[in-house]
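Here we start with a single chain on its own, the form predicted alone, put down as structure tokens.
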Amino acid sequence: MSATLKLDFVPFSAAPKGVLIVFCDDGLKFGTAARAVLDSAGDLIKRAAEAERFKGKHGSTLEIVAPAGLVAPRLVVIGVGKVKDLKSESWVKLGGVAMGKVSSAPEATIIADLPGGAPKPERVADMALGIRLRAYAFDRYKTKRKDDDETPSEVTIGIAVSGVGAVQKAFASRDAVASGVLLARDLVNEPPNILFPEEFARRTNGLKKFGVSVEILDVPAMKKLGMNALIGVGQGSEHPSRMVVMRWDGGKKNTPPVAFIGKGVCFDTGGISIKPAGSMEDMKGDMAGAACVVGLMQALAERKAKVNAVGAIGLVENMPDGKAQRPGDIVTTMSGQTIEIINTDAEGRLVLADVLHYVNKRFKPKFMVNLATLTGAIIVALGHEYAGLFSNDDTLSERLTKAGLATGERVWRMPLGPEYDKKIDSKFADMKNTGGRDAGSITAAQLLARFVEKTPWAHLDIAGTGFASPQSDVNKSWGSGFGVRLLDRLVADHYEK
């Protein structure tokens, strides 16, 4: 079972407890506080570094068990590379590396200083964020430990710093963002027999304790609005569809909100156009966009963001029973536009079409960003390293790109254009829901663009980053929580007053 993490900030003068972690640069130099503790070890670190060819490269580690001259049962030296090159995300990574070295110990002390002086409180807070992200594990359905699993029930980490109060203040907002990321990961990791649309919607009520208003629309309510595209996707499932609208009003009254929309296909069989059996179990993660929006709304509310924000998610289950939508069907969306169904496995864009139109008409937001595990084609184009970014607004696109670089949740802008629009024109309706294999991610985005009018909008295709993405120093989970930190940074940098 995973351990409960207890994170404390303590002054440099406090006596280290448990595993001792210190940082060095690429010249094997230490900060003043670390040297004061390590002096009793003599040249132990130098000799160990020579034996292990440890140079202090960023993220590299040197581990010494039962170090002579120190009370600590284990000493871990983490390299930071060149101190002048360290950025915010560098410290997040270092926190993840540190957590990876202490997860099997009940107690540890991290001395957070560097050659040349103690890092700024914000950078130490970034490191603590990395620790929280790395400590996450989803094992609630495991009933037995493995024989070799000696993970303690609780891990206490003391981070020795200069100026405890300033670090605690800087960490408060990052702690809120971490909670949002972990909530998103939980939702993505849940099995589909547990997290079907009604249950997903019910869980969003947990945001109310942070001051978020939550409105849940059932199928009759959506029918009344004319949301036939969304309803059509879920009509073959025993679990009825839902739409959830979340609002955080932290900005000035009557100020237009920023808006985030998520695709929430709680399980995607492909419907009548059924998917192959191989890896179909991964389709429990086809709601990663909705999970991100819920996590983001918690993060914004928990850190009391000075912004008005709307989060809206369409929750469906795409199943192939006798009532299921068929290829050849034509549905009328809430906007009045009609869509011919060519492939029932191109369902996410149908859900988003109605939710985008609803949010745009009701809230008239400053911008809309939607997230969706929309196409396998984006993985062919970008792999699992970047999310695809499609936008009708250069400013919003540039801000998202910079936020991605700052947080490590990177996006890559893809093209939109009328030439691609031709591929989704239909003989029988206003458009069809797929334009074929060529430019599959682009034609999906072109369809969404028809439902946003002139509102600044960005579509993030997170099929390669929302789940089953490569593990990193800050994420060892199948569900990544991708997008929460990216969008929180976007809001914090540009839309709070």
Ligand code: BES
Second form
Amino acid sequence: MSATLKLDFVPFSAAPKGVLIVFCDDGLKFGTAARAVLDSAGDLIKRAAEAERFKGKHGSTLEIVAPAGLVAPRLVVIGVGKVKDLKSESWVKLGGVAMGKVSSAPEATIIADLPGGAPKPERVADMALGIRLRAYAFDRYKTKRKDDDETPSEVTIGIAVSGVGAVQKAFASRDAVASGVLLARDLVNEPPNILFPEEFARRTNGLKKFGVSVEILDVPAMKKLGMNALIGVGQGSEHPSRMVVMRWDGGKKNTPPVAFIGKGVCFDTGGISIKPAGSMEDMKGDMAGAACVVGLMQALAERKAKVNAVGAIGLVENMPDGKAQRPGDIVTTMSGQTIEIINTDAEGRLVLADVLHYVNKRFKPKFMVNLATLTGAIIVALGHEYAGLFSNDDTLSERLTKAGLATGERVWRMPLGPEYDKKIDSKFADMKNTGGRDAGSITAAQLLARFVEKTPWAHLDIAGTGFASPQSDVNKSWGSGFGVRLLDRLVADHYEK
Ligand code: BES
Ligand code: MN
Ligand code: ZN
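Rather than the form predicted alone that you just supplied, could I have the structure of the form predicted together with the ligand?
Following is the full complex, with the preceding chain placed first.
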């Protein structure tokens, strides 16, 4: 079972405890603080490195059990490659690598030192972020320990640094972001019998303690607003739909907010256009967009971001039932535009159509970014490496692309245009909810575009990245929490003053 993580920043002078972790470059050189600790081990590392052909390449590791001359039970040397090539994100990764090597030890000390001098406080803080992201495991529903499970209930990691105060200060904001990512992962990993719309909405109340205002709208309230597209998706479920509007006002009074909107389909059976059984259980993750918005709002509030931000999520369960929506139904959205339902499995766009319009009308935001596990087609196009980015605004697109490269939560811009838009014109209504097999992710985005008017807007299709994405040094979880770091970065780099 997973252990609680305790992170301590200590001065270089403190005596290391537990597993000892040090960094070297690709010339097997160490920093002064690391050398001081390793001194008593003589040429042990040199010999071990030769034996293992360890060259100090970025992210590679050399492990020595019961190292002669040291009190540590285990010594782990982590290669950083060339020091001059190290970026913020490299340090996040190194933190993940280090945490992976702590394994089942209850205690470890990482000497955050490099040849040529100790890294900047921000880089050490990045490493600590990587440690937190890597340490996450979702095992709430495992009641039995395996015989070989040696995991302690608490893991204490001491990070030895040159200036404790500066690192602590730099870590505070990253700590908040890490908590936001882990919250998003938790929500995505929860099973759908536990996390249905009402329960999801209830959990957003947890953000109030960070100063976020939380409004929960029930079905009658949404009916009054005319949100029939969202309501239609949820009408076949025993679990009533909800919309949650979260607000963090950390910016100047009376300046328009930035807005984040999430698809929160707590389970997507496809409805009457029911999905095949294979992997249908994955559709508990069809609320990853909403989970990201909640994690992001918490992160912004906890780190007291100097921005006004709105987070809005549409929470529904898409079920087949006597009361369920049918193919052929026509719904009138809050915007007044009508949509003919062709396939009840194209439900995410229906939910977002109403939430996007609601947010745009009520808040007149600076921009809107929505996240949604919207189409299987985006996985065909981009696999699990990049989220699809669709946008009516080049500046917003560029900023998102850059934030993606900086955080490793990468996005790839896809086209929009009138030729694609035509494909969702309907014989009977203003539009239909599917545009055929071709360009499936684009026609889905075109439908959303009809609900944002002139507001700068970006849609992130995270079907390939929100869950079941490739495991990395900083993520071993099914639900990845994708988007929290990306959008936190977008806000931090461009919308705070
Ligand atoms: N939630 C799915 C998309 C999805 C598929 C997300 C696989 C993650 C993994 C979405 O609601 C959906 O069913 N989309 C359909 C649209 C089609 C009916 C036009 C799809 O992609 O097949
Ligand atoms: Mn669907
Ligand atoms: Zn869906």
